[in-house]
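Only one chain is given next, in structure tokens, and it is the form predicted on its own.
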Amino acid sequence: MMQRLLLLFLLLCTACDLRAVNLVAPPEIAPAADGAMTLRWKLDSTAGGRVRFGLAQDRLDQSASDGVGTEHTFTLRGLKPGTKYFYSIGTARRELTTGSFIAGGDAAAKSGPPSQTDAPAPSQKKSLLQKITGLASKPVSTPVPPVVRDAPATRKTWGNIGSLPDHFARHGADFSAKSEDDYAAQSWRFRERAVAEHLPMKLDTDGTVRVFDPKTRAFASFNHDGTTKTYFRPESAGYWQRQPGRAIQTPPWISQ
């Protein structure tokens, strides 16, 4: 009898864990202070919230999560005004919808095929139409982001291939990396963006180059030849200030 009760309990837990969680309505997107954007959405049952965003639909390299609930709100900071960003929102386990917005704008454009949960309620159609029409009537000057080429093979970008599995296991989630190769490719793109955007850099006496992005809090260190040593988001606010090395403008792999 006890075994049957235990089995029934496990089946009920599994059924609850597999329940479908859906959006009650399309997400709300609104500008916040200092060029930030706020995303809000409501679920039909409690679950953790998660948002991923970035400059390309296939490269959502920034993410944030919150606790369990039906209503979720995220304020995305450090955005470039007038720049188009892509996003996906949902639960900690499941993507529910995708879209895009212009930083500093007041409307979102759907980039994925609409599902039943994405369809606006009748009372919301007029409001959404007004937002989209308002955005179309206001010309937006969108700066062209630096061109970042496709990453070369991992064996060419990661300095010590033997260390990659450990770094990916510990830090891959910082950038929602799907695999070791994806993690290595993102670190290489960060290196390219650091040079294009003149991010803070330090050169250590052993040739190590350390780079930090104050907006996204991404940190990486590279060998003298530009191959990656590590890539993560430090938790300590003063981590960058404690890093050794002298400030530089051009890394050695560019000046060679």
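For clarity, a rigid core is taken as the largest C-alpha set superposing within 1.5 Å between two forms. Residue numbers count along the first chain shown, from 1. Quick caveat, the model's predicted, so the values are computed rather than measured. What changes on going to the form predicted together with the partner chain:
Comparing the forms between these two forms, the C-alpha position of Phe53 differs by 2 angstroms or more, with the core used for superposition. With the core superposed, Val68 shows a C-alpha displacement of at least 2 Å between these two forms.
Met201 is not among the residues whose C-alpha shifts by 2 Å or more between these two forms once the rigid core is aligned; its shift stays under 2 Å.
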The other form holds:
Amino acid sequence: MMQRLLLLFLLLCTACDLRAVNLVAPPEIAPAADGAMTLRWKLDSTAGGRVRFGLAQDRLDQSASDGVGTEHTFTLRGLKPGTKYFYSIGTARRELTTGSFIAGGDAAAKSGPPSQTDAPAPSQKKSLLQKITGLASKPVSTPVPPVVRDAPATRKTWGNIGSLPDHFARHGADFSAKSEDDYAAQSWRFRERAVAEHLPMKLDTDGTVRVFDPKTRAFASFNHDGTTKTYFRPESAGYWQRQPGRAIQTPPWISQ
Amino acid sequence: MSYTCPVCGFQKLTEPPRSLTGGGSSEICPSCGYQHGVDDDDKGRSHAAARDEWKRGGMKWQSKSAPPKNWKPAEQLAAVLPRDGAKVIALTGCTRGCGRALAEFFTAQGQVVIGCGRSEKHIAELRSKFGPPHDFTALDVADDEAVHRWAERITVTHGAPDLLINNAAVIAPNAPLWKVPVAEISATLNVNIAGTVNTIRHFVPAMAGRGGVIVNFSSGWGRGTSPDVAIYCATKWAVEGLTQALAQELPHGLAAVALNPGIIDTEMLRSCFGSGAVNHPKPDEWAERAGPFLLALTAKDNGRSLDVPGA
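Please give the other form, namely the form predicted together with the partner chain, since only the form predicted on its own has been shown so far.
Shown next: the complete complex, the earlier chain at its head.
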């Protein structure tokens, strides 16, 4: 009986895998302000988004993730103009496509088909100014600056929006936040940085994710869907150690 | 669903102030301004101190949002105030059997019960039945880190317990020692001995300054033996020895007592006695005798091996 149940479980797992998420079109890559580049793609079902990039195909040492959805947009800032960058986009669990672009270039856009690395196809948007090329380049050791994404609207990032004024009043000064929106945006950027920099995270049995940066002593608590519960800088020693939960690498909102 | 603030009694919190494992909700009570998981875990503010401060300030609404219509702070506060002279009782293994019966008895008596047990489901039930000032947390006493967190938090929010009852225990299925699976042996040793040690280690430093009684549940098998329960006997003999030695170590004002609860019709007894267990008292009947006996223990009882009356 147990063997049959195990077989059924394995079959269900396989079936789930077959229904994995895919790109519905090649990713769009376009220049943004201040030399930044924007990567945008759409999925055929909801999942978290993840981009990894770097100066060599085998060293995509920068990454960023976002929440669950079908459309994902990342702005990569601080890029070196004229430099070739390699990228991989997908979900937390699965790479969907790879490619490269020239930062600050002005070539016509091309992009790869879903789930294929080196098969360029004509872009459908003339506004795309960057060229996606095949993956063939020598590793370059120049450090890449961190990714900074624009925070979504506060109503999408803060869990209980009615509580935000009280949290801002109490903790906004911890981060020199200028407004409730600024405070919420900072907490959201902390969430992004936590994933990119692998900051310590704990998952409680009720789905709460607690994150701590030992260097800056910033602490945040997030709901299961990634919205913020609170964001502050604890004063007492051992605060992080006192928080319950199982250590995790990937939070639930991107582990689709 | 809404939840009650243990500081001021406001009954419309959006989350439980503590997750089942004890994590703070991070919610700021709009009524009293206490942030659960921050004021306690970070600032070290007890519920009582925060409550007094709020009362001294005139029990004003603290949130930038508007208070509910007909908000009556004095009425909500009355629901969470411990009665005068109530004891804070830390009780392990409170989800089933004798522990559950004691939790029911003590809450009915107006004592403040700080309970823990492994089953999240049963802890949730206890929380639903007994709100603040009682506090129930899901944890395994064999997990030293979890016990440490629990003791630290409780000491901040409720103060050191007046009575620490080490009731949590497990028993392996009846079998000769050499036929007991190693996992069962480990679990019995870890819960019955290490679990008792863990709570003592983490609560005694706070209790030392103000007195209190530690009751370690022993057994008839902590003073005698039977076949097929050798590991359980070993753990309960260990509890007796541990308690005697601890009694010699404790600072003035604290007491350690080993207590034989007697034979009670619990799930544990049924695993040993089978259908014969029904001939023994039910846990709630037993708690009517054991509860007052436990509340009457004092520092003068230090080092005694006692039996619940009628056991």
